[in-house]
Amino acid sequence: MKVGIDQIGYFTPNKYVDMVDLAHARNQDPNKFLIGIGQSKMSVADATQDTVSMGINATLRYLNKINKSKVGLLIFGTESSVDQSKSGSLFVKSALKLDPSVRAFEVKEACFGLTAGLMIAQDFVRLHPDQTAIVIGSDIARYGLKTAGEVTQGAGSVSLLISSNPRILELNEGHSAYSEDINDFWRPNNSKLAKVDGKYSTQVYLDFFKHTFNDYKEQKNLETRDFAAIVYHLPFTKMGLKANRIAIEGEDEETNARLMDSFTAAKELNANVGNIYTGSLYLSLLSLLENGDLKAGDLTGLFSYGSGAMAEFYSANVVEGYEKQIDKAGDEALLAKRKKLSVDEYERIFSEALEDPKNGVELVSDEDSGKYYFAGIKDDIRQYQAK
C-alpha cells in the first residue's frame, strides 16, 4: 500500500521586508544578504499572526478539496508554541471544525517537528488506510533586531495531508536518522528570541547531512545519480546550497547539472519567505514541485534537520498528475499581495509582536477576508477568529 503526501498548503503573513533595504539600514553590502546568505525577502508576522493562526490558514488552502470526515489524526509541529500545556493542534481542530474523534497533539524538536509528525502520520495511515492525517509545521523565526541572525528570520506555515494512494508524493519505507545532544541553537522558556551559534550550527547541519545521506544510500543500495532531486531544510538558502555541493561532489556532469537545477527550483519560495523552522524543508519541497522539472516516478530525497540536534534523510517518488493538486497561482498571489515594509515599520511591528497583548484587549487584523488571526487574550485564553 502506498502512503504519502496528498495535499500541501502553505501560508505566510501579509508583510515583508526587503533584504536590500535591510542591508542598507545595517550598513552592509546587499550582496552579503542576497548572495552570502541567499535571501531576497523576509516575511514579517505582526501581533495578530502566530503559529496557530498561520497553521489554520495553511490548512484552509486545501480543506475544501478533502473529505474532512476521514481525518483521524492532527499533529502540530512547532518550536514557537503558544502555550506550555495545550497543543496548538486543538485550536486548529476547532477552527477547521474537525470531528471530536480526531486525535490531536503537538510535537517539538526544533525544526524537525514537522518531519517527526509526518513519520507518525505515515505509520498511522498504514494502520488505518481508510483515514487521513493532517500534519502542520508552523513557526516564527526570531533572533532579534540588529543581531547576526536577523537576516535568517521569517514566518510561515506548511500543512500536509497524509493519505493512502496519495496524489503528490509516495513516501518510501525506511530512513536514516542521526541525533546528538548539542547546543547549536535553543530558545529558553524566558525568551521569545532564539539563541544560536551560527557557524557551529551550519557545520553540524552539514556533518549530519553527510552522515544520513551516505547511510541512506548504503541502506537502499542507491547512488547519488539515482535522485532526480534532493530538497533540504532551508533556514537560509545558502546553507542548503552547501549541502547540495557536498551531495554532488565527484559526480558526473549530468548529475551535477540536474541536482543544481532542482536545488535552484526548490529554494525560490524560501528565498522570498525566510526561515519558517519546521516548515522550511516542506516549503522547499513545494517550491520544487512548482518550479522544477519533475515527472512521474522521479526519486526525490529529503533532508530534515532540527538543531539540538536531530536529522533524518528519507525519500519519496513523484506521483503522476501531481501538478493538479498544487496551487502555484495561489501561492504566487499570496507572496505578491504582501505589503513591503520600510525598515522602521518592520522594526516597530517586530518589537510590538514580542509583547503579549493585555488581557481583554482585542486585536484587529489587516489580513485579507477569510484569513484567521490571533484576536487577543480574554480571561487568560487565546482567541482566534476569521477576518
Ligand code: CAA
Second form
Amino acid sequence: MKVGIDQIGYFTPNKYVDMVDLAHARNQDPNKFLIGIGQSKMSVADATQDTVSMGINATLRYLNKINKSKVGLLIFGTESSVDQSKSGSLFVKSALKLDPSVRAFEVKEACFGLTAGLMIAQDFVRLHPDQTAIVIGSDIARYGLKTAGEVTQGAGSVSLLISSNPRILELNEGHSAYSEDINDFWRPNNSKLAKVDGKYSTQVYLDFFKHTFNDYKEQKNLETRDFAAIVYHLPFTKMGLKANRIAIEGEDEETNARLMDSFTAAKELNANVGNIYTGSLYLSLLSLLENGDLKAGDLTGLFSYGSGAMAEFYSANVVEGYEKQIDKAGDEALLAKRKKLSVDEYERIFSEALEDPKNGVELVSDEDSGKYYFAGIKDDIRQYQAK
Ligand code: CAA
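Could you give the coordinates for the form predicted together with acetoacetyl-coenzyme A (CAA), as opposed to the form predicted on its own above?
Complete assembly follows, chain above in first position.
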C-alpha cells in the first residue's frame, strides 16, 4: 500500500524585514547575509500570530479539498509552544471543526517535531488506510535583536495531510535515524529566545547528515546519482548548501548539476521566509515541488534535523499530477502581499510580541479576512478568532 503526503499547506505572517536593511542596521556587509548566510528576507510575527494561529492558517490552505470526517490523527510539532500543558492540536481541532474522535497531541524535539509527527502518521495510516492524519509544524524562530542568530529568524507553519494513495509524494518504507545528547541549540522554560552555539550546530548538522545519508544509501542499496533531488532542513539556506556540497562530492557532472539545480529550486521559499524550525524542511520540499523540474516517480531524499540533536534521512517518490495539488500562485501571493517593515518597526513588533498581553486586553489583527489570529488572553485562556 502507498502512503504519503496528499496535501501541503503553508502560512507565513504578513510582515517581513529585508536582509539588506538589517545588514545596514547591524553594520554588516549585505553580502554576508545574502550570500554568506543565504537569506534574503525574514517573516516577522506580530503579537497576533503565534504557532497555533499559523498552524490553523496553514491547514486552512487545503481543508476544503479533503474529507474532514476521515481525519483520525492530528499532530502538532513545535519548538515554540503556546502552553506548557495543553497541545496546540486541540486549538487547531476546534478551529477546523474536526471530529471529537480525532487523536490530538503535540510533539517536541526542536526542528525535528514535524518529521517525528510524520513518521507516527505514516505508521498510523498504514494500519488504518481508511483514515488520514494532519501533521503540522509551526514555529517562530527567535534568537533576539542584535544577536548573531538574528539573521536566521523567521515565522511560519507547514501542514501536511498524510493518507493512503497520496497525490503528491509516496513515502518509502525505512529510514536512517541518528541522535546524540548535545547542546547546540536549546531554550530554557523561562526564555522566549533560543540559545545557540551556531558554529557547533552547523558542524553537528553536517556530521549527522553524512551519517544518515550514507547509512540510508547502504541500507537501500542506493547511489547518490539515484536521487533526482535532496531536500534539507534549512535554518538558513547556506547550511543546506554545505550539506548538498557534501552529498555531491566526487559525483559525475550530470548528478552534480541536477542536485545543485534542485537545491536552488528548493531554497527559494526558505530564503524569503527565514527559519520556521519544524516546518523548514517541508517548506523547502514545497519550494522544490513549485520551482524544480520533477517528474512522476522521481526519487527525493529528505534530511530532517532537530538540535539537541536528532536527525533522520528518508525518501519519497513524486506522484504523477502532483502539481495540480499545489497552490503555487497562492503561495507566491502570500509572500508578495507581505508588508515590508523598517528595522525600527521590526524591532518594536519583535519586542512587543515577546510579552504576553494582559488578561482581558483584546488584540486586533491586520491579516486578511478569514485568517485566524491570537486575539488575547481572557481569564488566563488564549483566544483565537478568524478575521
Ligand atoms: N560576503 C559573502 N560571504 C560572507 C561575507 C561577505 N561579505 N562575510 C562573511 N561571509 C560568510 C562567511 O565566510 C561565512 O561563510 P561560511 O559559513 O561558508 O564559512 C558566513 O558568511 C557566516 O559568517 P560568520 O560565520 O562569520 O557569521 P556569524 O558569526 O555571524 O554566524 C551563524 C553565523 C553561525 C549562522 C549565526 O547566524 C547563528 O548562530 N545562527 C543560528 C544557528 C542555527 O540556525 N543553527 C541551526 C540550528 S538547527 C535549528 O534550526 C534549530 C532547531 O533545531 C530548532
